[in-house]
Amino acid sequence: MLYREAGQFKTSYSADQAIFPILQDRLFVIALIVLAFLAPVALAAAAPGLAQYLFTEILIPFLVFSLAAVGLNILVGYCGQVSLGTGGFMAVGAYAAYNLWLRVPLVNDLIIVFLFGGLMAAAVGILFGLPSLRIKGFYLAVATLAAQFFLDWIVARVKWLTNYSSSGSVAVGNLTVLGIPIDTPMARYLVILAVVVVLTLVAKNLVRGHIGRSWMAIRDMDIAAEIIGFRPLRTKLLAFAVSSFYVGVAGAMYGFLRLGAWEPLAFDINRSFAILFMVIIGGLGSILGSFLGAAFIVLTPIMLNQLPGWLGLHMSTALISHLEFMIFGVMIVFFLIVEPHGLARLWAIAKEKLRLWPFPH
């Protein structure tokens, strides 16, 4: 009864093209964003210890990985270009942002630093996106996997990138945004949340416009898309650039606001696979699916670590780690076979059933 658009009429082109044409959806998203900003702040005042764990171990990783998944989903889900180099592009964003922050002290505002990291990752993404003009599918996946290993090697061997650190690790401190110090978990969370909200809105509008339609045309049938006027060169490289920009910003935020100090192994091949799993489980070609997949990947290990204690079972950390990989594998196979569009499609089906209830469907 509550989720029905009866009586809601579209009287203009802008209303017809709205991101959330149903009033209930708009109100739900607005309430969710407001709650995301206000609820953790209230929790920090009421229970500082619990709030710190919530910020550092759940909310901040969830938001960062969600943004990275949105970037990868633009490339894989909307443009159909398989990539296994997400971790490498995150490393490019993190180390580019670090070097700007370190070597240009006059430009050390985090927003500028993150944008620079994203732009450098976009440039590298365009470079490694050039093979997509000639190869696709499995061969493109191998090419992007080579990009992952090459970028890992560059970061580990070029000492200038790590400020000649003997261990290869770097650290940041005294972070500010518009002159405001970002020195608490709550402040870091609010900065990340603001960036994620803005970039998600931009991504949603991109995939709904002519750029998104060109990506999906290349994904569905590239030869037919070229015949009707889409340019594969520009379309594919634009997808690599936008995707790498999002992933680079996510990498910079992960290094600066989640880790604080990191080494090249923080962005290894395992990170690439984790982001890819988020996209597959959440749903290819869905912005919402990127967030659902990130929530699943972030929360599953935490639940697995807590579940044995709740059930009174004694399980080793190694066994829990193996169970985690097994569950991820089973979920990926399940969604690829039963529901290729992932959790986002299940959510859409549930909404459709709610809209028609109690009528037969």
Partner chain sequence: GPASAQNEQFIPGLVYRTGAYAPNGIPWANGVADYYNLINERDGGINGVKILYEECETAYATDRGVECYERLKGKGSGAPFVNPLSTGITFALIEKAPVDKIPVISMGYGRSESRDGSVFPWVFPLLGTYWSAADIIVQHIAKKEGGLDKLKGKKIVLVYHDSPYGKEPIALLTERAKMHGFEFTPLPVTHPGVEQKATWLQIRQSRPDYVLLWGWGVMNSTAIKEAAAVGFPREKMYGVWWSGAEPDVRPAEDGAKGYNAAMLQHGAGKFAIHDDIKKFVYDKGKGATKWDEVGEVLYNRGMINAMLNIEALRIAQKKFGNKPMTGEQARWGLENLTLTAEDVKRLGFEGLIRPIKVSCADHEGTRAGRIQQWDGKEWKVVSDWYESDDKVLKPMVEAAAKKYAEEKKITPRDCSKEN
Contents of the next structure:
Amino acid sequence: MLYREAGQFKTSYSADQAIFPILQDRLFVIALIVLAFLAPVALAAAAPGLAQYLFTEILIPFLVFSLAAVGLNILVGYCGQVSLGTGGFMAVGAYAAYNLWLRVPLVNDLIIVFLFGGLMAAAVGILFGLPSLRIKGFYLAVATLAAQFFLDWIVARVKWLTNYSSSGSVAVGNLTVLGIPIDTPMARYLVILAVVVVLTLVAKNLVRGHIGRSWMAIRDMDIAAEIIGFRPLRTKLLAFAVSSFYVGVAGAMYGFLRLGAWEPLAFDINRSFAILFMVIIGGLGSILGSFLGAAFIVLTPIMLNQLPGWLGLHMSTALISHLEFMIFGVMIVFFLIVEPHGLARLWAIAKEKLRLWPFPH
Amino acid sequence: MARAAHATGEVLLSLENISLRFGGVKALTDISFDIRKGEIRAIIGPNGAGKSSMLNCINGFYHPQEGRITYKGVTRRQMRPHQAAEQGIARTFQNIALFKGMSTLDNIMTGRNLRMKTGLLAQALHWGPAQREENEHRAFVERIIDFLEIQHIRKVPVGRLPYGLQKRVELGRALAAEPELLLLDEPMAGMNLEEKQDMCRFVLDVNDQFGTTICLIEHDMGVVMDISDRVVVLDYGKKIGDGTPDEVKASPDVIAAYLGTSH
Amino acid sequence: GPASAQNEQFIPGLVYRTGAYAPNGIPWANGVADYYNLINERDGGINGVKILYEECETAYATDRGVECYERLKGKGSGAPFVNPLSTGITFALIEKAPVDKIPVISMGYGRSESRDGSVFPWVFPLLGTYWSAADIIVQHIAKKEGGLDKLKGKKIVLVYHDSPYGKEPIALLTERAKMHGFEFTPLPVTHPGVEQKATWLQIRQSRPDYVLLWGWGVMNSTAIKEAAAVGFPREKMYGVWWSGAEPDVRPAEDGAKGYNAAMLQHGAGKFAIHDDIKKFVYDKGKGATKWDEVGEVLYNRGMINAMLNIEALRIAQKKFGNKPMTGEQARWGLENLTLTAEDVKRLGFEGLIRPIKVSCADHEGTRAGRIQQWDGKEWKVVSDWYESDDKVLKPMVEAAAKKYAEEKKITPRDCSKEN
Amino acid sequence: MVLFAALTLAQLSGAKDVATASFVGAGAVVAGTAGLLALAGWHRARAARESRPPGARLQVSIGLACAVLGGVLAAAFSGRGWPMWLALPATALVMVALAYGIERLVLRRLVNQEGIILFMATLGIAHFIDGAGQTIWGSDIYKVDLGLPKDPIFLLSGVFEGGLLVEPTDLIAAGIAGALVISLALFFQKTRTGRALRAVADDHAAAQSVGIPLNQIWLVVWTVSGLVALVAGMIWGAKLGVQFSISLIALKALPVLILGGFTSVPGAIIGGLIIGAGEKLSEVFLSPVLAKTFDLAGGGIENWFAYMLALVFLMVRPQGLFGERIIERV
Amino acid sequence: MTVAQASPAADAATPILAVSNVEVIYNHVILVLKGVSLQVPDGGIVALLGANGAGKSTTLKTISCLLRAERGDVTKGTVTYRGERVDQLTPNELVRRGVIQVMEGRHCFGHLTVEENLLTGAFIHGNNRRQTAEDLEKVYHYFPRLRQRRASQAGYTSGGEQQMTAIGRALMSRPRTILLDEPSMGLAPQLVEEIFEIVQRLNTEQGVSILLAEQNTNVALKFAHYGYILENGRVVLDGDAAALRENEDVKEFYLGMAGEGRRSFKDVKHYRRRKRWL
Ligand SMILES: Nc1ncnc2c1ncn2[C@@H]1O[C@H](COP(=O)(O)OP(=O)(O)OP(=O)(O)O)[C@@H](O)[C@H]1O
Ligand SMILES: Nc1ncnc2c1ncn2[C@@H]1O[C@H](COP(=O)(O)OP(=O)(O)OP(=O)(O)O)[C@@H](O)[C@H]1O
Ligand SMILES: [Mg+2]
Ligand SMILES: [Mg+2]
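Show the form predicted together with the partner chain, please, because up to now only the form predicted on its own has appeared in this conversation.
To see the whole picture, the full complex is given below, headed by that same chain.
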């Protein structure tokens, strides 16, 4: 009875349609966001070394990939269009942002740069979304690989995009937001956190409104959706655009705030797969799932890798990383067997049980 | 027995010489009939007669090789299904075609999509007009939910619902569009008598209160004969009867092909 | 206890012992580990400061490498330097070095213009950069043809790993092609490099005079096998020094006979230092691998890499005292790293490397190399020493470093005022 | 696109330097191997599919993980001094055991799930196999000695310079691939088990309800694909050596699969031919031109060319060249 | 509440199929069956009636072990077939014992042809060509329409044709007990009669036992020997078919004959608050 909604009556449709209609959820999320902003700042003061590792290697990648996963989830989880081109769209975001930053010194504010990256990615996303009218399901997934490889190729080959760097690698520095220099890991973390919070709220708004319903309708049964009046192409393209926008912003943030210097390989096909994994493991069609999935895919290997050290076991590096592979594989399978609909669903069931607790049903 | 007082007699939809083939299979051969404004029109016939295909032609999902379809005085040849929806044709499906991952409420809300106009930006912020619009439509949908007595399953994902309730939700989704022409493909299959009575009531009320024209496929002859104004009988793609229930019931062709003697 | 921890020099090791590049990564990592072990076992550490070495698996992936670096950089006494063993990771760490004040040692790889210590004070591409490697190979080919002027009209193809690593030599080769009038074509191969059919068909069709190979891991042996399959003469193939070890040629069996590769000064074989390694490490059962594999090309390279690291620390200790060195102190040691012929001999590396002298202006230290050839059983040295031509390289290095400094808004040091 | 193939063929046979014609041979072989790879994923893909087009049916990469495992195993056995005739069946046995294990531990718990979930699970398994394999056998490059002739044969070298390049391994591979493709086709279309397999692919629940034992079907599927993968791995190994971590190469088979149409055997062959030849030809002829015209840093268009080719085909025929019609009904 | 206590079918020494006190939970949290018990005598036809969502399909799936595939669990109670507990078997082991279910909503293999669909039904009989050919002939005899459509992909056939295919497919396995879930749904009236006649023939000629979930109460009670009425996951009424037909409540709610006989659908003017047993 911990998680009790009895007694919480809604008196208006707006209240019933709020993002978090249940009081406990609302409080929890607000607390979490406040904590996300404040706790690391406190930690940075208390244990700077640990904080730095936490920021650069755990929190920043986690947030960036969460955002990419939210984007991909919009496309795959909500609109049902499987895409393996995420890495490519991230690359578009990153390189578009880089070129704006490099070539137009006037606009060097990161927010504008990221927006531009996202918009360019959205444009490219629309282009590669066009075949989705005719091509469906698995065939579409493979077709999006064309986007992945083609975009990879473009950024690796067109010298202008990398400012004629001999190695194809680009670097950025002296970043600012609203005139404030972003040079410490904590500053980078806070920028990313702010962007992710805002975009996540936007995503949540989109998926609970009529646009979200049109995506889900197309996902669940595209023929029926068309018959009741949705325009399939327009709906799908919108999903491609919004999704690519998110992914593009994530790509730009990954390049600018996580790597600082990057090469096209940072956005290769493995990245696409990794983000798809996050979406599936986390839960298709769930914003929360995108975060859970990202946490799982980012954290598990790091934890597994360090586990022997924590336990005081001495193992060869090779053995550790092979074990990491094996255990990671087993965990994926395990979670899928426990709940094929992902961690988010697992969480929902847990909540449902809490609601009934202490009674079994 | 001219039941519907509001039936004006004006032709809403007319089909002329429709023929539809799939490879070698002739689903429809040279069929003509019309639907008048405000009436309840039934299509009956044995399995595989082409009834569902007929509905598919009407709402633009199938494109007949020959023939003309005139809706509200406009003749059309090729159209996409969503255009039909925009012109006020809604339908339900024989094999339930609900959006399985969404709740009952959301499913019915999709029926109102054509009337929801706010753009991406407003939606993204969920502020002002977007929220107002959402609430207005929600209120309309809640009326349908009350009407169909499905309040208790409002938030349940439809994939989990039993068959009969899914049929009802599907009707709700079609009604939400406030259609002028409602096509129902076996709306009462898989229901027991009591539920069929309810369903008939819904259909009649919709027809009465909103003046919605209804075209309905049903195998339960009791239902068809009781509630429809006129009946078309198909048999293996050919039209073998057309008229009031009494006329059809008396037609020897129809008796031989479909009704049998037991009815 | 805390007392001993204070006197331990922590050193991080970014290695890869799994994945597509493991066959090449493993021997290198073994060489490094064994040498550190030797220092601890034989000398009790560097002037009494024990080495605490910790490996971290990067799988040759840049993001994993950076994660390793971030995890290890603050451990124990703090990392005095880092050896990324991947050009991609090197590029990423170059950005972090000035902030973290931890030097990046990229021995025989990395960013070619980073030898310019005035713009890259924290980066040390010791012993040779890719521009040096490419230059040495071009000189060797020219010599075989009978002079640089004979290169005119020749066709030279570069088959390269499509990553910053593989792309590095392109700038120099383009420059040389312009100078001598040969036709230069770069052909990329995608990670991990097992798919090269089209590349080699293209080579078969265009029939170049020489093929240079900038591969790593499975890509190397695959290239040699594909060359054999299309009948391109292996004698006309020249690999960079990362494409010239045993794992690159052995899988190709007879197909590799005649294949050449540049040497980062050293080759395979056992030298004076290996006696110590046997006595103090392997005889005590503390070796990282089987004794048979000690002395392979990449093993020796790992050992040399570790030796240069240690010697830099030793030099730094002379200035800062016999204690664990910080990154800044180690950087000073690296920048003043000088090994004479006697030093090399004393250390047991005679025959493996030549004297080296690093300075503020030159973080490479030496740029000499030779060419070796695989005779089906072992590597044979087939050339004299070459030195990359600074008349060509230096302007390129300066231009590139200048561009980097401008992009990053760095004011270069004035090296003439240092040392 | 057929036109494109025809044009290139014409161009080749008319060309003076007929050395280029070797590409036709090469194309055929690539096709063969690709077809083979394709098959490694094919029936698994089918088995994972549902009546609604599922998210993805990408079980190919695991196929390759298996293939590599097969190759490495065979190499490992023969490396221990086992003769090939012993090493091969031993490997096959291990593959069957593996199939059994996978069925027991994973698949039977994922009955009736969507394709994309199964895909994810197989990737998990692939991870496991990868890690376990490398722990046991290390990361070295293994060679597989099948005793196949290795030296290239140059046909007609008297007629024109360079001659026509034919690699005997490729010919043999193409032959084996063809034979496999045809026998699998017969298996799927004509046998009771094949039919059951297709039924499972359509609807798990219905298949269970008529008494098709999903467990056995999974076992058959995984065994067959394990064995096909083994053959692929052997051929690959004999040519280039095998190492774990090259599984991504499986992605190469995908354009072939979708171009040909998922369920079609001639599709696999013809798709393979078109993709194989198109990809190589584009790299050899188109890529240098592109690189020159746009001043690119090298060509390397073969990476995406096959996918773009497949994409263009699909725009015209969404179900691939020979694929079954996509059922669109309400 | 049992209408006819001493029904001959119920005391027939051992029922061939017995469900006792089963509780079913979907997804760990949704409780659907709350202790259902029922019995099918050897050679009997038993009808399972009830409103939408009462749990009829769930009961049938519990018996045929298809529940697990939908993430449902039997948390209490047992199912026995011929005296043997079968609730832990796999569906195919049950089919081998002669129990087959025709699922609600057709579930044909869309990409297989109609004939291939039928042949999958014979899977458990191995490669017995002659028997398969005979059975196929029999099914075509029952459903001549299928013979015409034998070569077309099942996904493209009409709803009724799919229903026939699903029933025919089940017959191909030569079952001893059939669980039929809404066989009449979507079939033309004549065909409904025919299907029930086929069922009856199987029952009388071959002694096949039948458990039937049906909404068409009229027909169901005409052919069945015994009936159970399910509401909200519980059995609320059971008894001989004849007795049920005469029960006032059943008459009113399920047969539409409140005293004066069948009422026109049009005349049911208001939604009646249903009377519930629970
Ligand atoms: N897309 C299609 N492709 C091929 N054949 C089709 C297609 N759609 C319908 N048919 C065929 O056309 C005929 C008529 O089908 P339809 O679904 O219209 O029948 P129906 O009258 O609705 O029957 P039922 O009462 O059984 O639903 C059937 O024989 C069916 O197999
Ligand atoms: N997979 C599922 N997950 C969750 N709940 C389910 C699931 N399947 C059925 N239910 C629930 O179980 C209850 C009984 O459903 P069931 O399908 O057994 O009813 P039924 O009596 O067959 O109804 P109908 O006559 O409409 O077919 C319903 O309330 C339904 O919501
Ligand atoms: Mg129909
Ligand atoms: Mg049911």
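Residue numbers count along the first chain shown, from 1. Take the two forms, find the largest set of C-alpha atoms that superpose within 1.5 Å, and that set is the rigid core. If you're wondering where the values come from, they're calculated on a predicted model, not measured in any experiment.
Student: Does residue 300 show a Cα shift reaching 2 Å between the two forms after rigid-core superposition?
Tutor: False for residue 300: its C-alpha shift is below 2 Å.
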